[in-house]
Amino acid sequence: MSASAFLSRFDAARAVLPGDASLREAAAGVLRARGLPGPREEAWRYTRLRPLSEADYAMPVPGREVSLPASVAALDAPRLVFVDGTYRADLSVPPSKAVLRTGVPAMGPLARPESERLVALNTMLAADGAELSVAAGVDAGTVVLVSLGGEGVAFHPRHAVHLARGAKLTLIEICAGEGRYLHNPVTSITVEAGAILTHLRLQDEGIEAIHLSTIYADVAEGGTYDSFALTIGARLARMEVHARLGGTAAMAHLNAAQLLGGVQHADFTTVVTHDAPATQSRQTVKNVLTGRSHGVFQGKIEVSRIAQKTDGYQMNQALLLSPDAEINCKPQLEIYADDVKCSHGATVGALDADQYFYLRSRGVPAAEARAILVRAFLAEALDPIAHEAGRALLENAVAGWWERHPA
């Protein structure tokens, strides 16, 4: 769908959309003036939205019958289930240690529809979402946020997570579905002083789906935003994270892995802004590519003049298992302080021939030898995940992907 098609949908539905109408009108104005992102823009140089323009999506019909994936049912934790962007109370188990609000999009101040057009699209058409709040000093345990998509629809959920001073939460986000659809979520995250949010994401959308997600995280003094995102699904995927470290000793870990096959395209784009002294960020992104797949990593570390003693690290590594696979990597540092420790790096290669030969010489079958080496490559990214159930979920997803792409 084109920007004009989305605008026509907004014109037809504006009377029934909840929330602040003025914010929606302003977002629509951005799309009318600038349209959807295109390859002439530097941030979208490697990712084109052609599959989106070639499709035509309908509005979701509430009440569709679905079954929860086995991976969700196996998690013993409160869960919030959205089907085609609509909250389903019949499939959900609300948390007892966090306050949940649904039904009205949370359009907080962090998101910037005037600069990110996909956020403008979400702001214009969002019809539902979850707003999750954890009170000061409360350990809310684990909450699972599930999104299930279905054939031929487009949905734009709007979520918000707020951790008050000293609060803790582990949020496990699972995106799955079947068929051809568009999932365009926006999430605003606020981590107050001393609070800790662990955010584990599994993007396992339908293989014909499009996943375009944007996260804004604002971390105060001594707070931590610790995230890991695994991409294995969707024909076209882009995960964009904007993290601002606004208080002294704030921390952000934006780690990820992209496992792609066939003609999949996935883009992991991050912007980490250090806006206070002694802040720390870590980014380790692993890519395993087969077939004619295409991976993208764009990571930018911005250090403001006030952010002395900043410690920023960024590493992207790609393992190409096919001569037709492709990776584009663009790490960036923009530093205005003079007392910092920042570094970035990137490596691209194939399986280590000596290691592969060693395993084969010990009688290990070829497919198993490749699997062992790929899992070892991914271990650096997965091993730091302390949440046992979350790590098991991601490890099982990796194992399932490898069974589908053994070559």
Second form
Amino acid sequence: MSASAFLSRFDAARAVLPGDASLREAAAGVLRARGLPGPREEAWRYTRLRPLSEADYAMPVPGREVSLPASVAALDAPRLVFVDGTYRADLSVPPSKAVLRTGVPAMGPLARPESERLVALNTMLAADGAELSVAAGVDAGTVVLVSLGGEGVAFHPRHAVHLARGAKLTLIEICAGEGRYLHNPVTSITVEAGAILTHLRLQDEGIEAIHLSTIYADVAEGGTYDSFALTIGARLARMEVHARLGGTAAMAHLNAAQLLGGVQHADFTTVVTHDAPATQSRQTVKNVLTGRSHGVFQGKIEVSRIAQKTDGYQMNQALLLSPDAEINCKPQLEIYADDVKCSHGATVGALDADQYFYLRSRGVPAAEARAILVRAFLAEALDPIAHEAGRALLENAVAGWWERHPA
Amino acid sequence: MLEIKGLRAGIETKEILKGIDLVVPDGEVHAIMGPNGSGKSTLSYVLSGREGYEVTAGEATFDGQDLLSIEPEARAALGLFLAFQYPVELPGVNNAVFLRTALNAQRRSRGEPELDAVQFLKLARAEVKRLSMADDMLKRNVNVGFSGGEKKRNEVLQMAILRPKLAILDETDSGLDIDALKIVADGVNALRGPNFSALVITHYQRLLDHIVPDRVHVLSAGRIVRSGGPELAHQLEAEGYASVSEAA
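So that was the form predicted on its own. Now I'd like the form predicted in complex with its partner chain, please.
Complete assembly follows, chain above in first position.
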């Protein structure tokens, strides 16, 4: 669908969409003027939205029957379930230690529809979302946010998460579904002083689906946004994360792994803004690519003039299991302070032939040997995840990946 | 029983093994000695199935089964074990998990029941103790941060747990001090019996004082130029490879 096709959907639906109409009109104006992102734009050089322009999506019909993935029940935690972008109270178990509001898009304070056009698309068409707030000093435990998508629809949920001073939350996000659909969520995350948000994400969308998500996270003094995103699903995916470290000693971990096969394309794009002294960011991004898949990592670290003693680290590693797989990696550092420590690195390689032979010489079959070596490659990113059930969810997803892409 | 007939093999166009004939009957330990570049390691890699070596003629069978046409893991399941000259480090792979995966893969392909974690650890801890290895050896990543001696001991530990019918020890003595050498040799000797045979590849006679071979073969320029009893190793040590090769 083109921007104008989405705009005519908006024209048809604007009367029934809930929430602030002026925001929607402004976002529609952005799309009308500039359209969807195209390959001539620097930020979209490696990721073409062609599968999106070739698709045609209907508005979702609410209330369809679905079954929850077994992995969700296994987490045994409060859950917020969205089906085709609409909150489903009948499938959800609201948290007791966090305040939840649904039924309207949770626009949040951070989104920038004027600069991110997919956010403009979301702002224009968002119909629902979760607003999750944790009060000062409260440890709200674990909350699971589930999105299930179905054939032929586009949905643009808008979520906001707010952790007040000293609060704690682990948010586990699972995106799954079946068929050709577009999931275009935007999430605004504010972490107040000393608060800790752990955000584990499993993008396991249907293999024909398109996943385009944008997260804005703002971390205040001494706060932590600790995230890990595992991408294994979708035909075309882009996860964009904009994290701003706005208070002294704020910290952000934007770790990710992308496991792709077939003709999948996945893009992990981050912008970390160090906007206060002694802030710290860590990004370890691992790609395992087989078939004709294509992985992209674009990581930008911006250090403003006042952000002295910044510590920024970025590492992108790719394991190419097939000669037709491709990785693009674009690190960018923009530093205006003079006393900082910023480093980035990238490696690309195939499976180590010596390690592979060593395992096989001990009787480990070829496919199992590859799985062991890939798991070892991911260890640096997966092992530090302290949340046990969350890590198990991701481990199982990694283990199951081999059944989809037998090498 | 390992039988090698007229084996020729090399890398790309370079022929390294130029017609090897060798029989290692069950229950026997044979040593292969030879100078650098004589083809000792190539022979061990060709037998265990490492990629990159091309066999141009001849055959190698184990208990009548053709080795050269099957995958490395299938050779292992038949009972073949290669103790590496340079054991490979596997960062991110736990030693105990690695050993249990290997053992269970072999058991599976032989139609034997797999061991669960408790059964396996009991077995592994006993072997670790017997080989005088540090207790944390099983918890560490495979060979990562191991000293040269620890790596070689880890090879022997794997052998003790996997219980091969035929072990090929590729310069297992290199880089070992005398105490470690003795431990490694004891580990091999403990496996000796009617259902175990070994091919001990070494440069020096030193290891053969501890693992006394039934036969010694001298490999030179890709051929076995001389075979004899254990005394041949002593002769080599005294007179050098040149004289022995010339005498052939």
